[in-house]
Amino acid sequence: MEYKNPIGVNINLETGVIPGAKKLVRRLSDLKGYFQDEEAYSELLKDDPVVYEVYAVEQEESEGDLNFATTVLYPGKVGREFFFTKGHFHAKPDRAEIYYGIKGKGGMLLQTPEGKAEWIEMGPGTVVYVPPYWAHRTVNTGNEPFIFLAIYPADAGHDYGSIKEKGFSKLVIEENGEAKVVDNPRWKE
């Protein structure tokens, strides 16, 4: 049997950066069609801000192994809707995931394939368990970067297409200075 070598990395808890990790940058232009207010989206797209960055330490896609990543989700809104990650199901839907809040304020929007949704607020020290078969998206509801760690099976994969096609059944918007979860009028069952 050939053994993998253990690794240890330091996460910068102020910036969320994992030195040497694979970096993914998602700009507003990468989220076309995800936000409700198309006019506000088009206006903000002129600057095409970075919405989030991911720093991933990935293994080969093998059963029993784990990947981990930090995400730095920047503050902002498109219209009244807070900045969020694309959100996904796992390509192998029976895989779970753990999230750990490091810095900032936000939450996780989760939903079943049928559209049953749950909202869990997150901050530093919050652990969220994402059960198998649940889609999940993080949302920054604060005014500073929302930084969190995700730990997930290396063979889980990402199914972004289902979310791109149907969206989430709920939206997280700002109302009277607070985050509020509301029905998504464009949700497709």
Ligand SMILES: O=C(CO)[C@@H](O)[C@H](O)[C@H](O)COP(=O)(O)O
The other form holds:
Amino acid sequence: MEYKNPIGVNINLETGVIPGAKKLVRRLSDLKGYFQDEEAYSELLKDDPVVYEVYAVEQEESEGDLNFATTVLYPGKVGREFFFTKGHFHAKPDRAEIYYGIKGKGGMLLQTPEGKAEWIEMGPGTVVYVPPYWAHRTVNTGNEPFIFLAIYPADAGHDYGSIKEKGFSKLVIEENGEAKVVDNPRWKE
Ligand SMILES: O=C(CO)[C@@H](O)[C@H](O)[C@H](O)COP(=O)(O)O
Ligand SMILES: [Fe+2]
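Alt. form predicted together with this ligand, vs. the form predicted alone above:
Then the entire complex follows, led off by the chain already shown.
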């Protein structure tokens, strides 16, 4: 039997960086069609800001193994809508996940395949259990980077398709200086 080597790394709790991890950068241009306010989107696109970065330590897909990754989600808004991650179901939809809040302020939108949505606020120390079959997207509702760790099955994969097409049934917007979760007017069952 060949055994894999254990790994121990320190996450930089200020920056979210995991030394040696694979870095992925998502700019606003990677999120075309995701935000409600298309005019505000086009305007902001001139600067094409980084919306989030992911630092992932991933194994080859195999049942029973685990991946982990930090996400650094920058503060910002497109119109009234706060910056968010794309959001996805897992390619193996029954794979669950754990998120752990490290820094900043935000939350997670979760949604069943039928479109029932839940919002969970997150800050440093918050653990979120993402059950099997729930799509999930994080949102930065603060004014500093929102940083969290995700731990997920190595064979979970990502299925971005349906969220890209239909979005979530709820939006997280700013109203009178506060984060508010409202119905998505463009949502179709
Ligand atoms: O949920 C997971 C992995 O299953 C996170 O590591 C996200 O992949 C990351 O926060 C970026 O979000 P997406 O662009 O993948 O939606
Ligand atoms: Fe996930």
